[in-house]
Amino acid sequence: MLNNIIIDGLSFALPLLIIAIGGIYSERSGITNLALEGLLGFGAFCGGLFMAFLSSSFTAAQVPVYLSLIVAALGGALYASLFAVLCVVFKANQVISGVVINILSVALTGFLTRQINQNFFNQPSDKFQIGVFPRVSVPFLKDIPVLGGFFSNFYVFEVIILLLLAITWYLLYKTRFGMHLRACGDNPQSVDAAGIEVNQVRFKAVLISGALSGIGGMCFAYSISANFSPTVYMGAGFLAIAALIFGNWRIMPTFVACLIFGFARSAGNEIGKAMKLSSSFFDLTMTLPYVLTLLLLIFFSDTNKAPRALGEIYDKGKR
């Protein structure tokens, strides 16, 4: 049962994450990001779709499930550029902006689906099959008590995350760029005043947000049920950002909130098998992940510091 809780946890944290550190980057930058849904979810209809498409192209089955991670990253990136011309070239109301981008990518990506599935493969489905992402287990390590469960059937994208997850702490605070990122977040004035373009480094900003949300929202795709279809819509955009904010906009702690979620939400899950509950009551513990954002966000609300300038719009003019 622990090995399980591990397991899961680890299949449902490591996507999250990814997702939400692409929320810490657009809101650093000062960018108020309540896209994230809808970028995961245009992220994981375009690796779907390539999928469909070109999977049976490839002689090694493995090559274009990884290489769909790159689509949906592209195709997050790609969608993430709609919410960044809104917020930052036209500089709309960023809360109503990022609410507009889910509703039009949940509309959007189902429209075509199923226009997709019955013009090309001829059937009515809002569906794309795209197979099991590859697990794997370390030897030797899998064997020790307790701490084996995470070295035990893994999906291989869980270690692209953690790879990423270096990379983009690296990248946020021992860069220059990640300077200025964190800058434009805190005091755009000062960074425009050193001649940088704190519109530029904010278009940036999201763009990465659209790529790792992609990225994560095709993990779920992978994890959950082998397929593209609306329930990648299934409220981890939103359940990223609680993360981000109870980690304070930084990426450890975000990781440690991730964790937090991930494994109540395996445990429901075990806790509902073992207790051979009826589907609604299994249901009802399927919502510990939620209960648990709410109770940390009262409990922790006070230690909360958003990024100075985030969701304001800047304008040089004013400076």
The other form holds:
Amino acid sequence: MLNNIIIDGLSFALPLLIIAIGGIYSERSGITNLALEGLLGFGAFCGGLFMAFLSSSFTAAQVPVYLSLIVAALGGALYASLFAVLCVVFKANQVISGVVINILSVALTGFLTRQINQNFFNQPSDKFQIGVFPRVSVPFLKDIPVLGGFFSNFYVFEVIILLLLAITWYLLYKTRFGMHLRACGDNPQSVDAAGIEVNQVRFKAVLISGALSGIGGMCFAYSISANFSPTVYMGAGFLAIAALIFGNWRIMPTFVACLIFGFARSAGNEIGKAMKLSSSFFDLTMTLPYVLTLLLLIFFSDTNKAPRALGEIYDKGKR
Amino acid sequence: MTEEYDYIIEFKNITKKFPGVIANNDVSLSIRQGEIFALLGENGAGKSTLMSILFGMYEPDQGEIWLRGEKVKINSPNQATELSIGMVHQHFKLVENFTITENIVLGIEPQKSVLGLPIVDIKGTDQKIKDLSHKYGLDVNPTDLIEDINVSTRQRVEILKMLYREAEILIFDEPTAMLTPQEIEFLLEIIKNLQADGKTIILISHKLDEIKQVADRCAVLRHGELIDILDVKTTSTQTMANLMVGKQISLSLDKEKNDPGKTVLEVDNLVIENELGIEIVHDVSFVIRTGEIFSLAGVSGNGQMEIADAIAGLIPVKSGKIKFEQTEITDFSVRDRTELGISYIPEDRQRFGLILEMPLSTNLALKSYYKEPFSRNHILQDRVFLDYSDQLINKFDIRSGQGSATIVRSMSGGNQQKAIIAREIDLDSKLLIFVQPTRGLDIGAIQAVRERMIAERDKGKAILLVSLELDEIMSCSDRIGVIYNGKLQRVSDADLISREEIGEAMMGVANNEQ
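Could you present the same protein in the form predicted in complex with the partner chain, rather than the form predicted on its own shown above?
Following is the full complex, with the preceding chain placed first.
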């Protein structure tokens, strides 16, 4: 049972983490990103569509599942460019833009999935079959008592996410781009005075945010149901926002927050199973991560330090 | 540096218009290599605009800029930086959660390669910044975060930013507006060091003493026009003041001996803690009587602002009593105190004194809007607001673009302050608290505020003045309390204490006579 909690916890926590990391890019650059939910959905939709087309012409064994992550990233970035145009180029209100992007994503992907299934695959369905993502275990390490769960039966994408986490740390804290990005979230005027284009930096940050959310969405599609369907919109984007806020917009604390959410969820799941609850009560234990969100919000809101210029529209002319 | 040119910078017939205003009208002036050149003028005289043109932030409508004997066109601050021009803006442009070094290198970060990956080299630059800082006596710690350092150090970071970019022409826009007297001395010393190192310095200011102290030459601007260029050594501050304002102006205040009456405010053994639970005011007691100005002198951050805030009811006290005309008001709400008769003119007028996005009429009624006749049966009476506001505008000579309807943000600092003072004085309170009432104002406005304060005293009001400017304390007060480290060092009649004695008490030198 403990192994199950760990395995399921990680397979939820890490996709959540990569979405939260996407949010960090955007928010540290000063753009409030409530659009994560929409971005992850659209990314997963693109990845799912790609897999559906490939599997209709190849046999399952030949289909490159890893490629679907790249397609999802591109899809997420593409959709994020719409968000970036709204709130960076046209300087629209970031909260409203984010909400619009979310609503549009749910409606658009739902509509397109049905239409494409109808017209290309001749089946009335709101799902794309995307196949199975490989799981592996590390020999020997997996047999360690208790901790073995961290090394057994995990999705390969979990490793990829950890890799992206390392790259993010390097990019944000060690490179010029990262310095500029963080400076934009604190005092865009100073960035402008240093001869750096604030809007360019922010646009890139939002695109990266979309790409990472897309990957996260695709991972969720694999881990939840092996298909793309509207169930991918289960609130992970919002949970990711909560995680990055508890994590104080910093990478490692956000990682910890995601792990807490992941394990709370898998533990809730296991408890439900152990108590042999009926499915209607099962839903109740599944609310555990969200109840936890509320509690953490109460305790941590005081110590939180948001980027100073978060949500601030930068207008060059205004001094 | 060997090229032939008489002047390092020449402005030739610069004209710059903004909608409705001519900011610079046909201004021509030339600045020599290595001099400290001051631009003197009241707020809105066009000093900052002229410098913004030099720094590439505005394009002039007419006229040319020549640099080192060549005509140049400066289109952006980046280009100005390339031409080795640097500027310290009035509002600093610093990233708060970055270190000093990170701020200085922002935009031109040095890189090194680790495992083939480019990495911004901050650690390696810290020493370089430290050396640069020592060379000019700037004294900063490169690894400190901006959010942890004070205004004066932040300003030094801005100076280092220019020096790191190897600027030769340094523009300072009102650099002393936010500094304490000690910090001002320190800054002027730095400016002289920079000059000694061969830098050319342009100092925008309306403070005559500073200009007199450091500048070689001084251009006086008024309403966008160049009035005169003066040799500072041979010109009196009185002449400079007259040229700046455009009329004979008195630099001293006419003040008659006061005639204090009964006690209005009594502060007994006041102790105040800050948010962190640290005691910042220890056991302070004083009284203020009708018809007197009692001032608290001290270096910034010694507890004087907290005392004023506590009397106004903005922060709680730990122990001690505040009595207003025999009534203990220690636990009274702000509104109760206002209604008893306490008026408060806060230090930060834009944050605590006004609602910048609202019209003047609303701002003038901020302390009475809930009462008759402003509010009848819980409905605000627009007409009454406007009438009242028009009346105050006339009475206190508040100038603004559209009268009562003017959005306060668009008004000049001096008129914003006049609005606050008008509102507070018109409450007809018995006690007026003025905190830094002339901060950032130009000379005419300063004079007006001080005269108003003394006029209120003569009407029998009790006045508490908290100021960081020793000049202000010396010229306005009847009694002076000097505060150091949260303790009242000494209290004395204004004519029984010298400037030097106050200065010593401000620095914590103990005093045996009381």
